[in-house]
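Heads up, the chain below is alone and in the form predicted on its own; it's given as structure tokens.
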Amino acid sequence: MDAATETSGTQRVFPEPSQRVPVAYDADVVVVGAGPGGFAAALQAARMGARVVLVERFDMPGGVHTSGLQGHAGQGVGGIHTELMQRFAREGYIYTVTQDRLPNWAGNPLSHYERHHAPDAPFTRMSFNPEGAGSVMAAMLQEAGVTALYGTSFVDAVVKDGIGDNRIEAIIVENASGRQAVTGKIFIEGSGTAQLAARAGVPFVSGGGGQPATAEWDGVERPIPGGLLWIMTGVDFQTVARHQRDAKDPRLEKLIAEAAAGGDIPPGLYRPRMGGKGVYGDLYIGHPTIDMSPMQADGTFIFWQNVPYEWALHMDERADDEARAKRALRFFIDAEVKFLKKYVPGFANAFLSNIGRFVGIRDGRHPVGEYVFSIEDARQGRRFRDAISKPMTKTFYWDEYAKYTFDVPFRSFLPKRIDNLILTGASMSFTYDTIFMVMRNFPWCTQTGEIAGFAAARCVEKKILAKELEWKEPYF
């Protein structure tokens, strides 16, 4: 065995030489991740006068909605989210589709969002240009004075033991300058997968936790699978719809069978949906046909390519799982593009124009906070003295689209064991069945980020820790 290595149990390890990491930035508020939550947190805290450093591994803010291509637009829900929608519209980055503009779309089984509509029913689908939106968001951060470190990866948290809870003193990051430390007073979790919280020692439930581990799944709890989004331009959808009608092939099953017989579809590309008793039913489980939505301009569509559910990948915790997903999904996308162009009428002149920079994770770590918000809190309409907003009404898809009105407590922003960390968005202290499909969308993440930024700035102003802040009235 090499003299530079040693063993720890059965694991071969390489001892990293101790090193002194230079402090590159000293901030009031440090935000890890510039997705909608981290972006809004950094923006709000800076606008309130705090010195803010924002760490982002990609080249722009927005997370899965920009770097990941999601680009889901809608009516503003207040605060920074409304400001964003208005600025996107002003810059010409919002694209709106209705039944008049895209006939044969409502009720079409190829539609990601509108397939459950009645055929030719009225609909409105809004999206924003991911690249343009990322530029707008970057400009807003710069205008507010945020020090945004793009192309910078979060590596670790430096935690100081406390008598009660512990405290984050700094984070370690890595970029073109090597490893650096960023110190701060209040830290904000905006990674989307609770990376900062996990590194700081916050207890969490892994993705898939709590879902039924029945015999049909071999007794294995599986996270809701993540996905990679991609875009094709030059699609003649009316020709696609004509084939669906004339060939009586609404799901393109005949064309898929023909391509499979010709060896042009690899195993695993089009997988039948798997049944189950999970709270999400058949959502994202399997990929039986193409899954698309109009975006950016006429003839341009975004497509979903999901990780096979049966693989039970934990991409947020295991590097091998993340690498496997990226390899497989790129391969599947390439195969699907070739299939569409060769076999499906309306795609002959289309071309692949973009693939998301990362595989989106729908079901990652769920940090345990001072209060863990559950689906029963929503169903029972619970009220909390530290509600972060006026009672909100949300539709819960697995309860037959029932609408519930409820509060969310500020304590769900505060993780166990750390007293100067604030959570946002999909990394808040919620059970998995509450976050998924309800509390992880763009408006919610932006709102929670704005609240976190407000709370952080107030803590800095009052010279107190996050858990010492008394939340007295709703923000929204």
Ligand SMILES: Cc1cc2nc3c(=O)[nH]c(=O)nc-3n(C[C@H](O)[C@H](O)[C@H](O)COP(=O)(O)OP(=O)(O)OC[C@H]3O[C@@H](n4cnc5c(N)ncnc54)[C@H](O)[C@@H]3O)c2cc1C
The other form holds:
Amino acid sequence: MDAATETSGTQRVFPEPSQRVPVAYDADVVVVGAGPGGFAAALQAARMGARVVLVERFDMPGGVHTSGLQGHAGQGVGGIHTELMQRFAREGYIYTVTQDRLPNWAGNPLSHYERHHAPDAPFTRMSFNPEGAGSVMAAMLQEAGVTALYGTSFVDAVVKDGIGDNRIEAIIVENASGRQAVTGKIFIEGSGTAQLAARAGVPFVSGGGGQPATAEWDGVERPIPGGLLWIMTGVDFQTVARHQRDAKDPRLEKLIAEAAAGGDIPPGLYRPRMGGKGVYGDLYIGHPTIDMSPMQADGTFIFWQNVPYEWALHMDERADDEARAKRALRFFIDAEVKFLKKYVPGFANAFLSNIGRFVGIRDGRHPVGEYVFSIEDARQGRRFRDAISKPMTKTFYWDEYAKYTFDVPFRSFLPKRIDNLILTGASMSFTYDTIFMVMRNFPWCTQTGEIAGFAAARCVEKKILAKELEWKEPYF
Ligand SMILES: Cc1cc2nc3c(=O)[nH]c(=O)nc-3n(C[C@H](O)[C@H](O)[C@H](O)COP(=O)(O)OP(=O)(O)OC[C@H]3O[C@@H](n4cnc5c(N)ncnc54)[C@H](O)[C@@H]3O)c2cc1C
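Okay, that one was the form predicted on its own. Can I see the form predicted together with this ligand too?
To see the whole picture, the full complex is given below, headed by that same chain.
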């Protein structure tokens, strides 16, 4: 054993030398992560006059929707989200496709969003260019005076345990300057995987949750899989559609079988849907054929490559799981590109143009807050005195749930144990079975960020902690 290592139980440990870390910034509001939640929080707090430092490990804001390539656009739902949609459009970064522009798309089994439509039904699919959108969002932060530290990773939280209250005093970050501290009054969780909350000692529930013990459930808790998104350019989709029709091969099963027989499909690339296992239906569970959506320009499509559900990976908590997912998904994407080009008519001249910078996590840790919002709150249509918005009506992708209206309470933004931390986006205090509810999507993650930024700025003005803020009326 190396002289410097020790043992703690069965685990070898290495004592990290304690360091005196320089304080690089002193802010009113410190935001970790610049996804839709962190971005909107930083923007709103700065617009209300707070001194804001925003820490982002990649080169631009936007999270899953820019660095992760998602780019899903739609009508604005109010506030900063509407402003974003309008500004993306004004600066030429929105691409809109309808039935006239892309015939044979609605009802096509290869279509990610429109496959359940009636064949040839009218549709409107909007997306934004992720790189352009990231630049627009960066400009907006700059205009508002946010100190945005790109290429900077959050690594730890320094918590002061007090009598009656516990506060984060500083976060520790790493960047080109080494290890630095950023101090602040109010901290905002925008990492998408509740990293700040977890490091600050907030209790949390792992992704996957305790799924109901149905007859078909095998007892393994599997999070809804995360995914790596990628883009191909130069696709002649009408030629693909002609093959689907003429060869009676709507799901490309014949071509997939041919490629498998030729040794060109690795095991695990195409997997059957596992509808009924767990509580998620068949959404992202299985990858039986190509899963794509038009994006950016005619002939360009985004593709989904999800982590195999059956692997039960917890990418946000276990480094081995994260590395396994990253290795596997790049390998699958490479194999899928080669299959498409070699076997599928319409892809011969297409090329792989981008792969997302990270595997997005849909169902990571769920911090436990002052109120834990659950599926029952939607089913029962519960109302809360600290509702953050007018009642929401759209819940899940599934029609069964579309009928419910419900409130989300501000207490779901406030984690247990820490009094000056506000949650946003995918890191709020929600149970895992709300994963496909409307407030987990890009528009509402932007809204929860805006609300968190508003609350943080108010706390700074009033010189109070987040838990002392009285929430009196809906923001939206
Ligand atoms: C694969 C996938 C597909 C999706 N598809 C859709 C869709 O079609 N439509 C839709 O509306 N929603 C979709 N969603 C949901 C939506 O994207 C997320 O709920 C939303 O992006 C969450 O926002 P966020 O700000 O909480 O986190 P994120 O978007 O995950 O952003 C977190 C940010 O924090 C940064 N960060 C993380 N760790 C650190 C660290 N240690 N230091 C510094 N920075 C850090 C990241 O780089 C990132 O920029 C999808 C999600 C995934 C994962």
